[in-house]
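Let's start with one chain on its own, the form predicted alone, as structure tokens.
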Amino acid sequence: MNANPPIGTTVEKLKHDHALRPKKIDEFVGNKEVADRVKIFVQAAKERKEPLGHVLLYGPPGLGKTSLAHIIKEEFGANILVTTGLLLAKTKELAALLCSLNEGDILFIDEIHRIPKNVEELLYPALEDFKLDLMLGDGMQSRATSIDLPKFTLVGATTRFGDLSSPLRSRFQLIAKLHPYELEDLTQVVSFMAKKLGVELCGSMARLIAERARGTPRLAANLLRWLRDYITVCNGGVWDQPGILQGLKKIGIDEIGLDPVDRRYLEIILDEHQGGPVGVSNLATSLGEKITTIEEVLEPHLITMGLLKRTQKGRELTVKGLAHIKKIKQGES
């Protein structure tokens, strides 16, 4: 079982010293119920000296699914092999991956919903019985064979829970959904990440950044990295509120975290369609983006923030959305 892992996967045995992710479950802020369940799940397996059950984490991008996978690895004291569903397009690729595992390893598959259904079926006996069932040969010469696998743990992550088949979902012992962070929790996350970058932020400055991160730690980390560069180059290395506000303005992030593309999208609905409703295909043409980009990237957080709603007739600005974009336009005039 020591074969080299397939291309596109990584075996991680060293700590990521420069990452902003928490390394321990007690450092994981936000989604407390999920963190508590993971802590109990891992501790119980360790006390029974049994393999950790399979885990499925789902929710919008950037909320900590990958971080939790690495925390599970650290807490359980295991090695982790990382890949994505997109890289497992054929049964032979998944078979090679499974055969590369060692006893107690964690296999983390990000965007697990992207695994094709015929490849996914190979996972069923692997997850349930730790066996790899294969057909060898072609035509009349083909024969079935079964390979014993080491006991491993699959941690799957997905942004599209509904795209997973029922047979796959049923093979996970722990299924948990991550939600956008409350402001207070995200402020703590910003402070934690800032310290890892060697920056001491007072509570009000951390909150200022958190308010613009849409409840998403990944976005907060991106904003912090940008602000570190901006403060260094344009503010004499001094972290203060005016410097942070100017740095955020420089990349077009407004007071509620919208970027220029978000605002342009809302402006199109207001200026060209009187606030809606308008079909998504028309919006895609006006914005110069694909429909899938609008539906999967732009709209989710606008809807979550209460700025946009989808109706049977099309997209409409909410009262809150109208007020915000009008406020922005008045400030520009």
The other form holds:
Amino acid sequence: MNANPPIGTTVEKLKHDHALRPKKIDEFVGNKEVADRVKIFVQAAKERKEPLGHVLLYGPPGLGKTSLAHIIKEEFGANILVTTGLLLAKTKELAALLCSLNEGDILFIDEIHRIPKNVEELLYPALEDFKLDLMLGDGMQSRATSIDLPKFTLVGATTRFGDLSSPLRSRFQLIAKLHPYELEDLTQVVSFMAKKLGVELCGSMARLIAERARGTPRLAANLLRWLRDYITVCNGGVWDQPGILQGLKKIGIDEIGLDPVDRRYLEIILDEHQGGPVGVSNLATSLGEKITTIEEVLEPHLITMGLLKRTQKGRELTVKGLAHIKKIKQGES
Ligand code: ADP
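Since the structure above is the form predicted alone, I would like to see how the form predicted together with ligand ADP looks, so please show that one next.
The complete assembly is shown below, putting the previous chain first.
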């Protein structure tokens, strides 16, 4: 059995996040609807002693898709092989991966939307009938062959659900969307992670951090790690509210969790374009960033937080966005 991540494993992400991950479904706080569905889905398959159906998890980065894949592995008592769609650029790479699976294994493919369409087609019979359909040889000599695969479970994760083809989507038995976390839930997540880091945090301090993590456990984890360093070096190891606030200020995180680049972006729209609307290419030039970075990394949370809107004419600050930037500017003057 192959218990180690195979070729193409997102090892860095695994190493970094692993220590803070919830291991059991009952430790998974928030996104309760998704957690409940996963729990029932896994328990039902276990009770019927059947292979687990394929699972697709989607939603913004850092909300717990990878954690849930590992929880499914734990709860189902299976081995997991981890890879990313980026590393499955050729049919032979996916074919080799599928051939390395054992009965009952879980194959976790992060960023599954990145698998090219011609490679993805190999997945359809693999997921539906556990068959690998291949063409052997070239030209006139080529012939089709079909190999039986062990019954495995694919857990796919994506931030871009809309980019998945409908034949692929239709092969998943459980499709679930993860949402940004409510403040109460994220506060619990912060307390859970603090315990794992060996930090004693009272509820109000955990809440202070959660308020600035934009509904995202991974951001909360990053803030917590930074604060642990800051408190150790600059606050005599004492976790108190002033220490936490100073630590957050040091890296430019404001009271709603925006960082300096977020604020600069909103300020450009206000100062140089009277609050918008303004085309994204203009903004990319002013900010010195690529359009794709702006669209995929910067804007999603600003839009979710109700600070920015995309209109047909371009980007525009909302009333809330305008109020926030004006408040920040007043604080600076
Ligand atoms: P994604 O795969 O969606 O990008 P991850 O599963 O890698 O997100 O989660 C990022 C980090 O947040 C991990 O360190 C994980 O421990 C933590 N995390 C995510 N969701 C939860 C949760 N519901 N409860 C506790 N920690 C969580």
